[in-house]
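Single chain ahead, by itself, as structure tokens, in the form predicted alone.
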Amino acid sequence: MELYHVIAAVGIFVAIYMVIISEKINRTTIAVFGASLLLLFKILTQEQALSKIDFNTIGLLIGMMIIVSITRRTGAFEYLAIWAAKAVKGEPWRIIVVFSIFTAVASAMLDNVTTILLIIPITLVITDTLETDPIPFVLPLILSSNIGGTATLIGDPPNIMIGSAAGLGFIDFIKNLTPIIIVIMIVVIFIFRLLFRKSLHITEEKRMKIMQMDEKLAIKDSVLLKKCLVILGLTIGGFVAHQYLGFESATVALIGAAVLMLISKVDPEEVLLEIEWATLFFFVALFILVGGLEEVGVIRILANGMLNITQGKLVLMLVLILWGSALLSSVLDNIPFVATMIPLIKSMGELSGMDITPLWWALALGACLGGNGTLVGASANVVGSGMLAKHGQKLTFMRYLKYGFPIMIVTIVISTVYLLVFYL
């Protein structure tokens, strides 16, 4: 690869990165665009541009996006956050509590995107009949997500890229990230509790009207809500069986999808438009983009020298990604990070020639519990401040970043003791 090729490819990389992070253009545009560059200086051909792309990580994304926008119609994630304020009998605090925990579950089992549109309008239903601010109430949920999402294969983008990439499995994520995860939600809702119990203070006027919300009125449609628990039920399923049965989680992901959209009889064009089809293309530039710096032997470079700055000690390896991932996760998006991160720790292993294995969870725990870390840091807190916004309430950076950054290290020191005493 000719010296020209080497500068071109990581110009490119680095401006693209630069503007995405700006927020100045749109990211599909931008990443699109840069994609577009490597084939017009002939940094990768056509078919060696198809071949860097994640076509599982994307079929997997398709999939879900189909089941979740179906399922949505029936009203069913509405009933259920109805039902849980109603459970503790409209207590603020047990809401947070219950609605997080939900948020938590229901993120690892979607996406955490996905479960943040779901769950805050109904949030803020709730947050104006109690006549209280809702941001004590949201902000635990977009936490929860993150953390949540990071538990499964499929509740966040970075660990679908992972688990595609390194050949890692649901059960396999569901083995090694589920039990932490659960215990930093444990740490992470008692620190909400510290952290917003001035807040919670409602009279019983206001109580029982969250007591006399009727849940049953959010059902829209009782069939397809049938039909979409068996598919969903049964993805998941095949999610955890994919291993063993010799498919990838795109597979299943697809099969599912195409199953309900031939038992629901919904309009397939309403449901491929509801599709993220900008997420999509994204992840696709972000695949092209990557894999020219690693065409032209950049990703190995670096390679080589974190392996000299850690000595090849694993030790020091894991440390490095678990943090380093965490705190540039909280300043920028996670998902061009681990797109970036994945070849160059493959390149370390075939390097050093040890097991990589764990240096996988430490850039899964690293990049989804840091996008805590600020406003900025994921997708989810972007979307749920944005549905702030529209309700007349602003959720400043700075707001944000006093409650974000400080739970965000303490779930990177939780995950690091875990992982120095269990992988090392």
Contents of the next structure:
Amino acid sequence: MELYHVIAAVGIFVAIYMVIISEKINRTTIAVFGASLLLLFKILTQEQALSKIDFNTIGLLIGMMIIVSITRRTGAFEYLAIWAAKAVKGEPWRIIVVFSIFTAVASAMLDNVTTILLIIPITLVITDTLETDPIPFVLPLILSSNIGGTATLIGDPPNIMIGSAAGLGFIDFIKNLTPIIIVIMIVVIFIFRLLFRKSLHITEEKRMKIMQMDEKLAIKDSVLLKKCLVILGLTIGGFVAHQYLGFESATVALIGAAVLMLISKVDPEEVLLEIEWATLFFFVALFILVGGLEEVGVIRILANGMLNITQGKLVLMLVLILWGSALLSSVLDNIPFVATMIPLIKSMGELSGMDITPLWWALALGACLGGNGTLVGASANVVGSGMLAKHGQKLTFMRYLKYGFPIMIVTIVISTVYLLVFYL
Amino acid sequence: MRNIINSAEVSQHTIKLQQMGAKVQVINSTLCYVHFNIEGLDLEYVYNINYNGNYFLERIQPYPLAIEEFDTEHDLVKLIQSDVNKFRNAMKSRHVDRFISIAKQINKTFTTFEDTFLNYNIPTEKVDKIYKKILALEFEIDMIREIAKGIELEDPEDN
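What would the structure be for the form predicted in complex with the partner chain, given that what you showed me was the form predicted alone?
Let's see the whole complex now, leading with the same chain.
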């Protein structure tokens, strides 16, 4: 590898990263352009570029997007939300608690943005009915979505990438991350109570309007609903057993998606139209960009540097990765960050010979929970605030920061204690 | 991101409409906006190509008019072309401005009538009176068609 290859790879990577951060150009457009430059400057051949793409991550995302696209047509999520709001007798604070838990659980099984897209519309209908400020309702949902998504392999794209690269399966994530996420959710709900409970006052008449809502009207297709529930259940069962069955997680998701498309009889063009192709191409381009750095040896140099800084001590690496990921992910897109960190951590493992498994958990916790820090920290935050803006309510950067950043710090402190106690 | 947020907004409307008792079917479609400028007159149409391949055409300028539903793109373009030809010819008339203001007034009158009918208890004799006046107006228009000379326009098919 020539020196100019190294300089070009680093130059392209840094320049593209800067443009992504600046948000001046669409992130997918600039990332694909950057990846094409690596080919143009012969830093990677086409075959090498393709070999850098993690098709397990891409396949898992496509499979789950298809399953969700079909399932959301049934109205099941709206049914559950209305049923839950009535079950807590339309009491605002209880609605926040039950919706936050529902969001966290749904986010653990689905993509965070998808969960937000499903839960916020019904939440806004409820706050309209109650004639109350929607922000104390929506903000906890955004935070819960990012927290819940951290709990499983399929909950958040960084986890999918980490699981695929590190060979960690669904059960590994359940065993290592779900318990601490449950603890974090309990603490965060307590914080929500301190923050929002006093501001929620409604009249008996408005509460009764919630009780008059009919959840059955939300079900659009009960036959499709049954099919979706069966396939969703089998797919989650498949994730639980995929390591024992010898399947990649993407295989499970794609089989589930293929069977659901077959039995649902929903037009495939309609389903595929709802796939977030821009996000998928962004992933593909990032894998190639980071692959370029790997190919020219830069990742190895960075890993060596990190080992020198931490003097090869796992505790320092753990804390550095957890807090570094959290702080950076609170202001940056966590997907390119995790895409860069994965080969770096792998390389640190190869160079030091130590068991780096705890570092993967530190990266997952930091990158996913860090997204709660600011309004631009995670896609769910941006989508949630965008939906509020469409509804005529502005969730400003500062108002979000006032709640999001301290809660993010609390969750990272809890994660630090957890990692230090259980992994050292 | 905008598309994602819009789709969530559709969900919100859907839930509200369902709670009102409606059955809501969300169909992906493409909306086309067409603009002509004929000697200073803005002639604008919107049509929507839906999932089943049907086209719903509406004229929005110089005055709104729901036109019709078409099965083929050929029929749609043919109708727009015929409409444009008629307006192009109408622009030669000294009465074009009055014609457009009368058409706008008819639209406005209909809106006022609907608003009155839906928001007020109207005595039967007043309803009868309005009906008779409308019939008289229709008769007047029919009479004009009887005595006025027809305009021969090129068939768009011939182009």
